[in-house]
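Take a look at this one chain, the form predicted on its own, written out in structure tokens.
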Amino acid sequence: MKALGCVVGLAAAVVSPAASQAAPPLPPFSVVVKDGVATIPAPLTSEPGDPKAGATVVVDRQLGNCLSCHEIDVLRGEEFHGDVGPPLNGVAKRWDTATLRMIVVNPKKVFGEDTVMPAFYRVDGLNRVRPEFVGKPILTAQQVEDVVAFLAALK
């Protein structure tokens, strides 16, 4: 018994401080698949996303950083437009707000499992993240609304 013990005090010291502060889990939303594909339809927060905070979070290098994989012509005032994913103007043609939204969220749902989007509202089932971000989406449910209110305007 003394053995078992010890190596459940050597679990316990292995364990990372950054594991143990993860952040609570993100708020449950529902997914629905439309016509083959996943879209989230209910916004997921109250408060109504604001397209010029979503265009903020767009060209913000240290948020979304859109434009290092997309081109915008509403924001060609920025420098840097990537082109690696497709252009993101008439996006809202393309694409409806419920997908706009499951795009954001989980790209993956969208374009399938090798697409290099990232998952900007997503903590589970990530590789190599770093300790401090474990838990933790790239965007907040409020940022991801606005995004998604900036994208939906872009016809």
Given for the second form:
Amino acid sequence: MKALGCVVGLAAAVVSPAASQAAPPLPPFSVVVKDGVATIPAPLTSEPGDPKAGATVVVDRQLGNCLSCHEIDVLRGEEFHGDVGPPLNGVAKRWDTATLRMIVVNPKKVFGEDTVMPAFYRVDGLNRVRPEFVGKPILTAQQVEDVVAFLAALK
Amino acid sequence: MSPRLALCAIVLLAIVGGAVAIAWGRSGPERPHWEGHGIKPPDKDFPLPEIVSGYWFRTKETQAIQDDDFNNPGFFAVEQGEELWSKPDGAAGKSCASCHQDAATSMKGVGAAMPKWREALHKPVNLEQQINICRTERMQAEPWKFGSAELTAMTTYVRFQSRGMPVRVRIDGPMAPWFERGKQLYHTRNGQLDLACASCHEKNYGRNLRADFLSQGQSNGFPVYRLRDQRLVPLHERMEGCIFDVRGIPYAPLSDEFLALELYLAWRGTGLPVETPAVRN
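Same protein, the form predicted in complex with the partner chain this time rather than the form predicted on its own?
Now the complete complex, all chains and molecules, led by this one.
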């Protein structure tokens, strides 16, 4: 398939916020559809991602908690890896960095509406969010970049 | 037949369900062996290929505590409920026993068929609600608060009278819209983590969510004794916990939403033996 390379939209405009829980939109970023797959080529922050900080986010139960659903061999020092999703070993060979960023930001754009993987950088279109989390993405833009850097090193 | 034997009989009838190919033991060797312990769904449009009690998703140690009535700490509530049963309370000077006599006879099977339609109220009621209706309307006593030791003990005692009996609720007639509402709520995502009951308990049972081994989220053991909390936990508290954990706002215990969900959960467990008081971690 030919590369499309068209900008399809800004994150803030994709879904209208649930009326009761309107949250100010996140800073916009560009989603680019490439070979039929949604990607985010440009980093969300100017500070480059730090894979070591990313590993901490991936482990932390209050942050990424990616281990709740994924096994990751380089983090075998941690107990309890879940298997709701596939193991992430070698994931950078399967997806390029721009797609990995899209997966962390909002995996529904890559895997479809039915995926159980949460969107880590999204505040709209959610239902009955506890007040202390309304308007806050699970991860900050910088934490997303750190996680993407960690994933990009899983070759 | 003892409840334990009933459970074994069901195991013998068990079918190895579905094509859920689980990568076995990837997260460690101690995963319980739940496969083959399911019962057959009532029809082929059922949302689960097999119906499996939460019992089979817990460790051998936890199962052993449940199996032994002398060790099962949930029996404290059964005993407390038994005492309350014949203790007069309220302005009418009556106890449950004044009208219902021996619970072993009058309450047999009742807990396996709740929630149930109440024409006078134009809505279904669950056990907790029915107990409080009897207290307020028939005994002129104060209703017990949801989560109180008394209400949970009485719920446990009444449900215990159905132990080993298959769960079977009516979902037809006036129950139909409640069933549909429950089904819809079960598939609605909640919270910042954006997960529905079905995301965990339908799509991913038999898998690990970090340290938690996911079951089908069946309700046949409730109220369950949770080793973590060292007390009996009613179903609506457990559902509150599941929504809270995805960073969602739970519905209130005994709300119409949780009642609808309770009905739908019971239907998803059609045929499972009542295990009250079950033991869970």
